[in-house]
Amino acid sequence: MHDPFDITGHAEATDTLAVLDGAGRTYQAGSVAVEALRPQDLIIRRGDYIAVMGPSGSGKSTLLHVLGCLDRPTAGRYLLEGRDISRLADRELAAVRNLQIGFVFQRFHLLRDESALRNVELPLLYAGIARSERRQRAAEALEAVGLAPRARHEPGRLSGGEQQRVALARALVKRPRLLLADEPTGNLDTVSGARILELIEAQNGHGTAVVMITHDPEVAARAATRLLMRDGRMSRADA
């Protein structure tokens, strides 16, 4: 098992997907500077499965926002497939988010008046993919999560577990290199939550790196690497 904090000599390796190189994020709250993510190194390899735990306010969401290119580091660098993300223009950053990164949140963020198929299609629409290919890939993604028979149903006609599977299909339809999950089972019953984890782990088995925030020790135990965040700083949970 590699050391996730040792980036020495690994930043340019072929199996390296993402690198935080002394990256940190400070927010300004009035006259007070809040260091939500303290400058630190982190390496994510292709196929990694990382669980991040920690109390509320410890910096977990900030870490995910930086990794997902939803926010830029204010210190250090963030490299994704060798590109310094912090130097990209907003338009380039949006393209990276849409094409290379999948997101699964505790809240499903589905369009309630659109079908499951249409919800899954949307990232491909934004990416400029032709309609016929969009439909085919969205249908395949729904089939992969076991929801092909429900493709024409709006979210209101689906259970919570089914809605989360639609959200997962929407993340996977982009064929992301990096899948970021923020409490993806938090609003689900035990059976539905287990199904979502199995689907995420199946995608990880195909080579997609997964970084997942969870408060559940049993969920975290399924990951190959477990990190603990406190006061904006990461450490090995098993250290």
Second form
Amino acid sequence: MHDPFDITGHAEATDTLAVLDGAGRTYQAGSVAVEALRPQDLIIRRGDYIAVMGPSGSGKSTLLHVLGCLDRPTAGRYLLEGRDISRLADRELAAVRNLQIGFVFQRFHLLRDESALRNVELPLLYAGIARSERRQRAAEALEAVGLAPRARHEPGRLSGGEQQRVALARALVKRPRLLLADEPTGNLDTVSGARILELIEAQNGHGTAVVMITHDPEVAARAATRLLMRDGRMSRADA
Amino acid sequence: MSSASASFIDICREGLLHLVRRPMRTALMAMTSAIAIAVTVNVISLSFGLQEDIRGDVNMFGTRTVDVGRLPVLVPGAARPSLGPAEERSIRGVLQGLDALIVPRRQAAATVTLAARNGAEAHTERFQVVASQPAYLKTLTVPVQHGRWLNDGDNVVGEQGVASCALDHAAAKRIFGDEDPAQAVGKVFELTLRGQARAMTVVGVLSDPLRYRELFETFDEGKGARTLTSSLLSFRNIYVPERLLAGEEYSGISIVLPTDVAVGQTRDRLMTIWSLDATDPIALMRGGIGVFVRKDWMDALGASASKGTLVGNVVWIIIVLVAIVMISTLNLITIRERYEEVAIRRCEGARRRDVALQITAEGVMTSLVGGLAGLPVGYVGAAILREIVQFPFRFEFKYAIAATGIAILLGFFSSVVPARHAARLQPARVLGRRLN
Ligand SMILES: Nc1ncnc2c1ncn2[C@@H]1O[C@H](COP(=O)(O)OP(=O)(O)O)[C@@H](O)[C@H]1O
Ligand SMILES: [Mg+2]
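Can I get the form predicted in complex with the partner chain as well, since the one above is the form predicted on its own?
Below: every chain and molecule of the assembly, starting with the one above.
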């Protein structure tokens, strides 16, 4: 078992995917600075399956946003596949999110007026992929999560579990290297949640690194590595 | 690293789908744009139409005609300058080689007895009588609308002293009532000229070069009308054969040139006869003879029309600015409802400029559709206004093209603030929130 906080030799290791190198994120809330993520090291290797637990407001989402290039660290460096993310321009970050990182959120975050198929197509649209190929790949991704018959349905006509599967199909259609899930089962019944976890784990089995935030210890128990976040600092949950 | 990005068409399609899915909001924005464009075409067709019509009108006065005439104001004590065959000969002398058509004319005020009609009693009215050769018509660019122009035969004394005449459209309307001036041809009226009454037969009527006679007369008030030349150009004249004012001094000599260059040369050469300096009013007075280049006068008139256009432009520009502010505000408010959508797009790979482009495309498409709907509304409005206020409007395709361009700009500029706002949104702030 690797130590997720030991980043020595990360540059040479071939299985290094993402590295927080003293990376932290401070929010300025008025005159108060909130250290949502304290400067620390973390290494994510290809195929990792990491669960992050911790109380509300401890900085879990902030970690995910930094890893997902939705946010830049205010301290240290974040290296994704050897590239320093904090130095990239907006359009380059957008390109990274577009094809390398899949996101799944507790609230699904689907476009409400668009069909499941068009929702899944979205990242491919911003990748400049032609419409026919987009259709094809989106349909395949929906098929893979068992929603081919629901392709023309808008999110409002789908159950929570189905919506989350659409969101997962949208993440997986990119064929991402890193899948980030922020409480993906937090809003689902047990059966739907289990289905989502199975799908995520299947993707992990294909080599996609997964970082998943969860409040559920049973869910966390399935991950290879469990981290505990407290006041913006991570530690091994099982240590 | 892939640098591929969404195609322009794809992003516009995203915007279009968004618009179609919010028909009410889209309709409201399109309506705002429609109103602005309706007002714009209305005002453009008014002001540009007026300007173009006036330019068109003054071009009928004879663009390459130069007039030599006595100045209306004499320096006290100075002798009244003579303008007759001798002066005509000197003009012919200096203008040799310019292929100039030189037509002297005599003018006099005369009265016409108008029959009682429409409740008005019979009365007399003053008209300007122009006596000249048949070639006089060539000094104008006004076509004969009904009947014919005067010819050499008309200059021969006919039986019972009846004389032929041609009328300006406005004179025909005035003398014979508001009926169709075509009816005037062949009619007879009584003209009192130099104290002598005689019957006149109308042989032809010129068309009216002044579409907006009232506007023209307002402009000309107190300016040109003092001179014989410009009273001539108010086109309310009675044209008679030369013999009716034979033996009198010329009122003026009209010179028609074949080219604009020849017009300039004519002006210069005429200056040498009377040593006039057109830029020095005192020198002009001293000679007592003026050289009047109709084109210069028309240019001044055209410039005045441009000022009217400017006022019209200010009106529609204000309306369009108001529409931009309104649509921007509406857009900005609705962007707040779209935070999640924008955050999702950004999260899935949209760049800031992709978001800005979509919002702008939505704005331009809405405004364009609204603008196209506003075009006919504006034209119908203009047509109604024309009926009510009798003001000139012109309907032209190019104004519609201009208004469409303005609609596109309206959509573009009303999207600038909302697009910037949406593009600056930080997706992490929206996406991290929990449900409860
Ligand atoms: N955009 C932001 N601006 C200011 N403070 C923020 C922002 N996002 C998160 N925070 C603060 O950072 C801390 C960590 O938040 P978050 O990462 O969302 O925690 P968790 O996901 O573990 O509940 C909280 O105190 C939160 O209020
Ligand atoms: Mg959170």
